[in-house]
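This document starts with one chain, in the form predicted alone, laid out as structure tokens.
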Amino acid sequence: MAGRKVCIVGVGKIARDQHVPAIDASPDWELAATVSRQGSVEGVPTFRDFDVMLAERDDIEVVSLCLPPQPRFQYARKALKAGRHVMLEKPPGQTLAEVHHLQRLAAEAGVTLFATWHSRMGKGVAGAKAHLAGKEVTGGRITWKEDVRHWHPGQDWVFEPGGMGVFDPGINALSILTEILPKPVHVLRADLDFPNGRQTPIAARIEFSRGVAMELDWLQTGPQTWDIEIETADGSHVVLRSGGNELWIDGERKPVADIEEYPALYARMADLVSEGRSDVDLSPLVHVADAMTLGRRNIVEPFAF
């Protein structure tokens, strides 16, 4: 039995290296069209304009968003009006008021909207999480450092306004963060650095309640940090590195799951589909925005890739 047809819209480096083999290893999906401006998969049909695939091809069910986030609500808008469901690339959106106004349509087309965190499908976070249940958390180190230059290599829309700038890769431990602890957090202050002329921040200092520090960098050369560190009032201490794929106990390395971050977040959205249901999890975007609201400004170097 073929799967449900879905359409990407922006087919740049996340989409190639993560959607596209994620789709092709399902049996719960075929990649039916693209819409890109440039980029094209090989022997999938291409359009160029979205209002022309979703006018051509109503076979489609899902669109599956993975543009920069600056115009990603037009698209999602338009996808869940022509009745489509609807997955969101990380951030969700540019704003917390857009991926509301989202939800609202997504409830009145009777369709589903899922707004994908792919870290939480990290193999270690949900073992992180079952430790954690029931525990006192009285601290905590997140410590997320990588490159923009291989991340993002040339792509000015991360730092203008909506792109995020460190808080790109940020809210991926964010997204963690909030999946793992027992009870919630909530920012105190925040030290936010911007190069000269730049509208988003390079890196940033985060202080949380309940004793957790964030510290992010997008400078990092060589080996890349994603790591968070969880200590509980029983004396616990959880460790999650490379991203939520390896879980640490108390000095121990557990067993983690088996599937990849992508390929879950496919199966995900085919149960949510199935079972007519939504997901939209706002609660790391709203730490990126009470950091932006709560955070002082330095000035720093000029960036330029």
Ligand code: NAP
The other form holds:
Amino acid sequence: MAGRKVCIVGVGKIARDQHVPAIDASPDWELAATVSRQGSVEGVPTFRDFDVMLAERDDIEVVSLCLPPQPRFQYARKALKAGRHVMLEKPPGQTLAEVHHLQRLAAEAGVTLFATWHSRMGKGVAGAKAHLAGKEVTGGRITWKEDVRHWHPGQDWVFEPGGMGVFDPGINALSILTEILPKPVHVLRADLDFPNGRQTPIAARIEFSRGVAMELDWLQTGPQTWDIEIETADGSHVVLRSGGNELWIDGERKPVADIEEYPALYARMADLVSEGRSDVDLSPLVHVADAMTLGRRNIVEPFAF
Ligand code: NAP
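One more: the block was the form predicted alone; return the form predicted in complex with the ligand.
Below, the chain from earlier opens the complete complex, with every other chain and molecule after it.
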């Protein structure tokens, strides 16, 4: 049987790095079109205008939005109103209210909305969650340090309002934290470093309830750090490294899942569409919104790509 037809919107870094290979490798999916003002994928029909694609391609059931968060809402709204199932790259919107609105539209149209969190599909995340189930968390540390120039070369949108700055990667850590903790935490305090003249932070330190602390830095060159450590009242110590893909429990490395993050997202989307369900969890975005609301702002060195 042919795969479900999907259209990628926004052929840029993440579409090329992850979405196109994941779709190509899956028998469940067929990349039937792209919509991008400049980008394209060889051998796949390209539309420059989203409205034209929606009008001309009734056969496309699913739209996968790989745009930056700022323009994403308008595209998602149109796709849902046109009766298409929609996959949202993370973060699912610029604001919580945007995504609440999309949830209502999806329910009205009877279609699937999937707010994806690729890091939740990290290979060690399910094992960490299973180990922590029913335990009392007494502390934790998130260390997320990467090089913005490598991961977002020339992408000025990350420093524009709605781009979230260092929370663009930081929300990946929060998507794991909110998945594995048996009970939720909330932001108590935040310190945010804004480069002079930029609209979003380049570094942040956040304190959550239950003794969980988070350090985000977007200027780390050399080895990149994407680690989460959790301690529990019964003396257990859970460590996720490599963005959720490696798991250690009490110092011992544990076996993890086989499937990579993006193939796992598309497998989940296939299931959601088949089952007629949506999956929209906004808890990682709530933490970002709270950190931005409570955060003390420090002005630091200007940043240029
Ligand atoms: P990107 O390459 O800067 O943007 C993707 C594409 O979106 C661009 O190539 C552009 O294509 C289109 N686009 C940009 N601004 C637009 C606008 N205002 N209106 C319409 N189209 C626009 O970004 P990305 O790195 O792929 O990130 C996209 C999303 O994926 C973000 O939410 C990000 O958090 C997430 N993500 C990124 C990474 C990563 O490593 N970069 C990893 C995981 C997730 P055209 O000019 O051809 O229209």
